[in-house]
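Shown here is one chain on its own, the form predicted on its own, set out as structure tokens.
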Amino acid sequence: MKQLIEAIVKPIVDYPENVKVEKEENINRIVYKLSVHPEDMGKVIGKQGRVAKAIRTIVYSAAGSHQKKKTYVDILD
């Protein structure tokens, strides 16, 4: 899943080397924490959060089919 998030985000940012995804797993959920260069934050979030919502939709769809834990994507400042 980390690779999927990176594959989606790296082409849309100006600093792909600064894209980092960390996985945090609990008993009933998995949280992927995405961090990017501060100048790329607007590109990842998009107008009215549309890009962020699209990223989350793709990740949730991919995770929902074969994981029993709830999956979340957080975009860190």
Given for the second form:
Amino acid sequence: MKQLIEAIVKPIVDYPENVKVEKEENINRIVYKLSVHPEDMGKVIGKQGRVAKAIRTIVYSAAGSHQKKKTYVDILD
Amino acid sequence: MNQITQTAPTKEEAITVALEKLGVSRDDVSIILVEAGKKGFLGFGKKPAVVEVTVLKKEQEIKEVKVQEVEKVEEVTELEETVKKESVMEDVPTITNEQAVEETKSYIKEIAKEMNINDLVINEKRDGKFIYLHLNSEKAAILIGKRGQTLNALENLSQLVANKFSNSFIIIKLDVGDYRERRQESLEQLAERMADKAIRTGSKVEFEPMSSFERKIIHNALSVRVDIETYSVGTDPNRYLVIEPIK
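Please show me the structure of the same protein in the form predicted together with the partner chain, now that we have looked at it in the form predicted on its own.
Next comes the full complex, and the chain you just saw is listed first.
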């Protein structure tokens, strides 16, 4: 799942080496914390959060198919 | 030989429906316009278009029939010619866009791989600034998602990637299997049903929120009807369509 988020985010940012994904898991949910270079913040959020929404849609649909826990994607600033 | 006669409000619609029924592309058929439809005025003098579509198998047949229909198809070919001219003019930047398309394809493949889809096949078709990517896989359902959500998300993201590498603005259109086509069909049917419901109950009918593209399909499908009015309310992503009967 981590690789999926990286595969989605890296090609759309200017500093792919600064893309980091951390996984935080507890009993009923998994949170993936995405951090990018400050200049890339706008790129991963997008106009009206459109890109962020697209990233989440894909991650959720992939997560739904192979794990039961609720999955979230957080973008850290 | 396979031949059907199709009736629909417009010539174009009749042809599309007929092609769908026969399951062939436009290049493999000869189209004879039996009756040009009339839109009519305020519902008067409305006449549906009738076309006769024949599936061609032999080269010779194609030529023979084509001679007959040259006059009738003239309008269509003219349109096609202008489209071709446009793409020729834009050919210069597409040389560098090659890389953009390749990057986009590998981007989609990469994501699909992480979603456990390993048998993805991508076919591409270009038309000016539009790049049509046709995806095919056993697990197409995962790529489409609920009401095409995942597919639309992927389309948005790949467009970003494409334009990052391209020097001119390009638009990426994704399709999985024949999803878009089937969706359009079911939306058109839904539109008709909802329009009838609005007339029957005499009150407004509201749709659930949809993307601009899907709303456009419905607006288009109902534009021929004169007994109702369609418009959209709300702001994206919760913008939805309303049908109102005209009293």
